[in-house]
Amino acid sequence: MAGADPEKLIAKADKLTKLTLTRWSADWRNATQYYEQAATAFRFAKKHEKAKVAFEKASKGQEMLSSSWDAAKHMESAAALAVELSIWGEVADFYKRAAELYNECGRAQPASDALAKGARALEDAKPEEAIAMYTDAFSLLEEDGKENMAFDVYRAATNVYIKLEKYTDAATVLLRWAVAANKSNALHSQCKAYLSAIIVYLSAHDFKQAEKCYNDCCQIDTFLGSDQGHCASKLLSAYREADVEEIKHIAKSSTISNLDHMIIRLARKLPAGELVPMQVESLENEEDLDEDNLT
């Protein structure tokens, strides 16, 4: 079949899939292996359409002949074209069915990770979508017990909120990564992610839910006695007392600058906004703490 015409290729698959009077059912195994073939002259001819087109039928052909797994390559592939030729509302939805279909396998890090490049393609075109898929890709190794392997799609999707100013979600993700290093045992990253979401906090000039946050995690021994908790530390009091100079010199810091560049450009911004003196409450003041979020 080397140098058939991909057009007769996908003709003859398209009549092996119609039944008619005299075809009862459909030939999907032939079909499949034609549309695979056009699909790929196609693709090396850089006709992506078409080749897109064909990456869909030959998924649909091998989802008939119960191969999640092929089919789900196929769907990666057609929307691998999509990202070419900027049809975004297919890349998302390519992307996503081959997670599903990868699901289907009981596959959750190619599902996840479907969903990641998906999230990719979109983060400027379509950032609403490209953080809703980052968080359905990191959701499904948590649910897998692979947060681990999750840490750049954290990382992926606080980047997007920042870029959209969305500092409160942002800080959200970060503590949702930092739960996710405990329970990797990755207890640098989980210092490191906490110091990071106080940093987005005061980058939104929420001053009291950045010492909220601080409080909080300090009743994690390992924050509490790291490098990270002890800049959180400094960099709140510097807050307390209006320190500009001192803020400034805190966010220049070695531990600040081995966070992810993200957070370090926001911590060199600080101060965000006009500073005033303010009087240190007691922790007996403070709200009731919620541990059960921090580990």
Given for the second form:
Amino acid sequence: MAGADPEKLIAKADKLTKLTLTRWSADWRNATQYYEQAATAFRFAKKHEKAKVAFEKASKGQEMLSSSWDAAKHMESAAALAVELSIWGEVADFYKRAAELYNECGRAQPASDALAKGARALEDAKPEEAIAMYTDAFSLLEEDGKENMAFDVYRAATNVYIKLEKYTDAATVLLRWAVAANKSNALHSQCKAYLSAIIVYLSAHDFKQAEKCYNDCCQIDTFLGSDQGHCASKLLSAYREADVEEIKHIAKSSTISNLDHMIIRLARKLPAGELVPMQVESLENEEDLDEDNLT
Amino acid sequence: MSVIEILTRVDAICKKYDKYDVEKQRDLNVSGDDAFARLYAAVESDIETSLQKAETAKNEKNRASVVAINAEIRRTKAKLLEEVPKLQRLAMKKVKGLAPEEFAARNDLVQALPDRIQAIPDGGAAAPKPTGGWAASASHTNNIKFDSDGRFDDEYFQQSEESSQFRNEYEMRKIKQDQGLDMISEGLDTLKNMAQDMNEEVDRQVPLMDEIDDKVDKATSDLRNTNVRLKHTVNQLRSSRNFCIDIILLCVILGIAAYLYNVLK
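The structure above corresponds to the form predicted alone; please provide the structure of the form predicted together with the partner chain.
And the full complex, kicking off with our chain again.
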């Protein structure tokens, strides 16, 4: 069996699976074996297209043999080869199918890993698709209660959003990250996520949102008393006073330098735009209203 | 060492050991009956020692000893100033064997004493100024002190030079300290963040480790079972001696087969 021509193996396996007059039931066991061997042989010979096809068929075979785990593994291999061939549609499909198969086994972690891998591969080519896959990935983990494994996925999703300059979406993901961190008792990550969200809102020139976000986050004691909370309040007051020097100084501080590098880049670009002096007036009106409400 | 230095040193040593010079003491004791002369001589010697101390203070590098010497000088000056009224009273008294010119001269001498005493440089104005410089608002209190001292002569400026130097040095040292502390605080911030991240990472890995632990335990027990069963089976098949012969023969056959395979390939 070793050393047999992979083409011949594929042909044999196909014969085994095709139902004809002489064959009433397909012999999936042997066929799957042949497919697997052929696929590894093709991969070794760097014939990616043929290897991909072989892996697909092997996965189908494993499905028929009701071993979703092996099927999912083969799907992933097929998808990896599709990435090398840059057939993005197939990449997305294969990884999604692999994730489904993993889910059938009841293993959410590998499923989310598969989706994350797919999304990473698609980041440059099809960012929206990538974002959808990332979202599915961390939703899967959230449902399963294993959010503490999802931090990397959140980070990757945020980065893609920031690259696409969809700041509100990025901030939403960050806040979801903070919720996950809270559930897994990772308070430091939670505070960092809040601070990142505030910075993202400020980069989107949305000072009111940033302030609202800060006020919401201050309901949480850990954030209020943390370094990140203090940094956020300093940043917002610097914005209020339209003090560019102070903003730049805060952006260089160590608290911000410990966030993700995309966020650091955004922070260094603050204050963005000439909205800075305008904010002061609008905020003074708001403060008057607040005082009235208090009295 | 130059000649002048040797001379000054010798002078100082002689003065120090004058009290052991019997002849000189006899001369001094001549004026022993005259209270005024005695007191005046004592005051004079005190002024001399204070002036010497002031000299050493000027050349001293160690700030603490400068301050100590100046404090001593000021104490001596205060004591001497108290003695001056006594001297004045003594000067008024008539002493037998004293010429009238000398009597007048005594009065003049006594009058000149307070000025001479005050003239001893004690860095007195300088001392409160450096300590005042420790606080920001102290300069105002220093000005008040100066006014009450009523000193507006050259020594005022000389001391402010020293004290301003001192204050500059202090400021520079303070700035250097602040810089060092800033660097330390930055390092600590980084450490704190890294430590917190590590903390979370380890927390995340604890349940994984528990899972691995369980699985490995299960695998070990499975392996152990399998090993035991294998041993039983093998023992049942053959006794040990035959078993060894079996294995050796098997290896020989495999060797031959491999050789043939290599040859035929």
